[in-house]
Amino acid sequence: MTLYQPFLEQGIEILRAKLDLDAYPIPEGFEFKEAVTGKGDRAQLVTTTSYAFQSEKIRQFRAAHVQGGAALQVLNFVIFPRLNYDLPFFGADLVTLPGGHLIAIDMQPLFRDEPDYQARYSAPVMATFEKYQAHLPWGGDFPEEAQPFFSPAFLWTRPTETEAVETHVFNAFKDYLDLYLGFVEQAQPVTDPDRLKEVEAAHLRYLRYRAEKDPARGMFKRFYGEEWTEAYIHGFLFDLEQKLTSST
């Protein structure tokens, strides 16, 4: 077993717990992909696994897994919330890499400037970060122009042992699904027109944001080419406005 597969595996089960999942449409091509990266002796079989699903609130839940050997372990499971809702996303980032590992997991929010939505989907999470970064020390620096897209329970860290992947990052996980799908429970639907295109345009702006600056863009070309790989950002992970279009 993987490195992220009881991460997957877990996410999957507490979403079925607690929402009544349907499948959400992978485009063909998409479910699995599989290339051989290296020669000989340092050949190593790379795949791909993507799972999608959705419910009444969430417009889509997915995850794409990435096995490529010890060195490369990449689990990315991130939910989005229909339109009609304010909730944050949800999303976490489990990425090894030969240089170690670097874990991001977070609820990140519509409205990252409004207190009364900070005090709703922000404060109630503040404990749980505190608990784990204890044993999660911060991650260093990111990106300025990434900052508004995360909250201040934003969980980025390094760990140097496997080990506490395994059991802080693994309980840190699912402590914050639990209480997202908490958050997805209780959420009442957005009447107000003008907040239902502020909620929209925060969706678009999200997803533009990490579709441009998707981490995996390089890695995804290199495996399996460019073509492959933009269809996949666009079609697939972040594939708001191409749903929207379609339905215009």
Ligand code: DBV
The other form holds:
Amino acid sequence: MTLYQPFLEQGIEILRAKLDLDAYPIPEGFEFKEAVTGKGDRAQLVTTTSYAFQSEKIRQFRAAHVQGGAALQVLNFVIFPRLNYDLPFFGADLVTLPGGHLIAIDMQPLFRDEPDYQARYSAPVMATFEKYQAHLPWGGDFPEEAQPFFSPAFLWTRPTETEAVETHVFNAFKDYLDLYLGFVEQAQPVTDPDRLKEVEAAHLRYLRYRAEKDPARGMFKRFYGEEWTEAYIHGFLFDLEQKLTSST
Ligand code: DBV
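Could you drop in the structure for the form predicted together with the named molecule? We only have the form predicted alone so far.
What follows is the entire complex, opening with the chain shown before.
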């Protein structure tokens, strides 16, 4: 059992319990990828497994699970709502590299600066955020340009103990996901045409940022090459733009 396997399994189970999940098509070649890195004694198999579902209110839930031994474990777990809801994105980036653990969990707002939006989608998460921040202190520097995409409840931490990942981070992940599914349950469709345009624009802004700045790009390129990596990022991990252009 690897470090993030329980997050993946529990995460999907929590979604299944609350939502009527359908499969979301994963393009050929992306469900599973493997490569060997290093040579001789340092040879290491690195696998990437992808999962994806959709539901009435969720355009795409997808997870990418990268496994390459104890010093390389990554789970990136993101929920993209449908474009006729103003729901935030659920994002978890759970990363273990030779340098240590790096954890980002958030419900990333479409409209960060609107007080009413914050009141609905960030304020209710603050108590949970504060509870976990006591055990999982702020992780320090992160890219300035990422700032507009985070909520005030952004849990960003670099635990020094693996046990903290297995306990506090695991509980935080489940609690954030439960809260998010409460938002999904309550969400009512947006019908105002101007607001719908703003929602789509906010999705595209976010997607373009995440695709362009994907911190995993370097890692994926090293393991699987540039062509596969770009196709995976734009055709699966952050696929909205391709979906919109292919449907018109
Ligand atoms: N990050 C992704 C995807 C990944 C992934 C799709 C499938 O968006 C992994 C894999 N993130 C990943 C890896 C690293 C990070 C780092 C491998 C380490 C990169 C390295 O050190 O070489 C949050 N993730 C980071 C960083 C941030 C985030 C701020 C540090 C980047 C830096 O310092 O430049 N990812 C970022 C974010 C969310 C997220 C805001 C939303 C919750 O998923």
